[in-house]
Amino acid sequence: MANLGEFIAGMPKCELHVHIEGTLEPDMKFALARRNGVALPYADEAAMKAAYDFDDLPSFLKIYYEGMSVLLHEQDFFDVTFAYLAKARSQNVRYAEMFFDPQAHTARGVPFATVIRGIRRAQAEAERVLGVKSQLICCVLRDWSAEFAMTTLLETLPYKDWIVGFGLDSDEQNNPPVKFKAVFERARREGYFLTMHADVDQRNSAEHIRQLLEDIRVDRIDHGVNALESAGLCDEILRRKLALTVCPISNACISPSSKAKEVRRMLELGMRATVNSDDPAYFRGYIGENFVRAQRDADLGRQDLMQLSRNAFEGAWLPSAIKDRFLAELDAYTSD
């Protein structure tokens, strides 16, 4: 394997599963949380790590929503954006599509223009001083009403240019995706590229990703590995070239295994499965770590890494020439 993490370490990576909140560090928190006056109910970084035991999606989502709690002002979503570019880099990611979930903080008070300003302003600074480039994908919170999502993809119009995408994302019991479809017909009207969730092992996963498909009619699908227990879902999928954005450590996190050898099976297939690192602050591993992590856990060879790459910047939201110099980029990695 010391060939092939070196091989990995130095791959052209694309990241298009990562929620910005979701990279929000122990050591980062702890020091927000001493700027804006916020109490933690740990006593230390290594107590907020112990916490982060997680066996399902709400034990997780319940310490994810508790720690934005220390995101109040546009620096601070400034600082947490900037780190993920920083590490994202240093793992040679050289494009990201991120996350951001306003729900979490418009509902405690923060303003939606405060959360984007200083995502947007982040990302702006790490193409200019590290030359990562990155887009946004606003998400909004399945668990709550649809009226609060329409609301929250109004608040992104005066925004639009920097916004790609619209999603859907938390917990997935007792809301499928048609609850939110008039919110996702409209965000189409809008211009906006649609995503949504279909998390690992949920009641009813393949329903659901029915609904994205024939329902929705989305553009990607996040997560989704469950379309493998269904010929028609894959055949469906493929047909359409849809991206599968696979996040093989928080997999494992919540769910029995990292799917990694579902990945190989989609691979497989053909289908466009890629590997990201979904919220990499909690589940404690990068895209540098999922990626070893999946080529452990399914015994990946160099070719099967480099087409979940090139999967990943052949499904990116983004303008053709551009992903053909990302891609260009990625063969003359294997051509040294």
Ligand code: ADE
Given for the second form:
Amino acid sequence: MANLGEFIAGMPKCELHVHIEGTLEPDMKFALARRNGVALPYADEAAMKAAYDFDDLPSFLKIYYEGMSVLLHEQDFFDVTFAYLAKARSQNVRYAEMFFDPQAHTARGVPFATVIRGIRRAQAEAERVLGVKSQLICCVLRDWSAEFAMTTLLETLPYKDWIVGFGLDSDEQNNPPVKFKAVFERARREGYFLTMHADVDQRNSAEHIRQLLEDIRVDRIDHGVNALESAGLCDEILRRKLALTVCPISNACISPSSKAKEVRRMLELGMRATVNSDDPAYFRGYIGENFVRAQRDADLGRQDLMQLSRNAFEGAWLPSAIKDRFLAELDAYTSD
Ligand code: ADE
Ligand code: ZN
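Target state, the form predicted in complex with the ligand; input state, the form predicted on its own:
Next comes the full complex, and the chain you just saw is listed first.
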């Protein structure tokens, strides 16, 4: 293989951290706005993209929630999900676990059923037509109340077979994991795998990661790079073989760096680090571009890149027979 760029492009991939609403590209936003008669506060795509100038998590989240105003009907959720899965397939993603944020829609009067039915139909169509498999993780928003989170969890229950995991995202400031302890205990009892965002360089990152591990007992950590500040946290994450879903381009947009060197350090420690895209339409990079960025910033070699992909398939919430099939395909990639 000629170079690392080509190696990355062809490598079978598994994405564990992507927000469906974060894949809504400017052109689709304008098309849906026209279709649904929604006014956008930008004259054109160039003006919209110029506003994608984030320097921290809240400045990103403001634009992210604003963008969702065009998502109203089941077909809209189908369109955004199918477009993401087609893009992912073009970058050799074999399997994706995708977040969705139902509260950002139900709070605007869009029924939960409308959201999940559109997404589900796109997943089925993408698996049939494109051969890309996916599962859903329902996220609740940590800057809203625990009561609203519980109501949302209860709303998911009729659709339990369509959802593999339960997560926590949005603004971390003053919204620690323990705020949602009862909600996540119930989610566990309902059979969901658990994950939570521990965004990079937050005010209490290390303490929040401690809570994720000890109070919530998550099955995965989204981002979680700041665990490296504590040998005790790293040991526990290693002991439990928890995957960490790092998103280099997102990190570079909302923190001083891509944290690629931290990814390298995690690999050296044997931690299950993975590379993902987070909100690719806003941070301007899908999983392929994120691998390229991580490779460049930390001078990763082929073995590192393969390990990152292997970690993601191993950390996926899939039956082991399916996982083994994906892992065999990945192994075959370097044996020819
Ligand atoms: N919602 C969408 N992307 C997010 C991120 N990176 N952190 C927290 N909440 C999010
Ligand atoms: Zn995220």
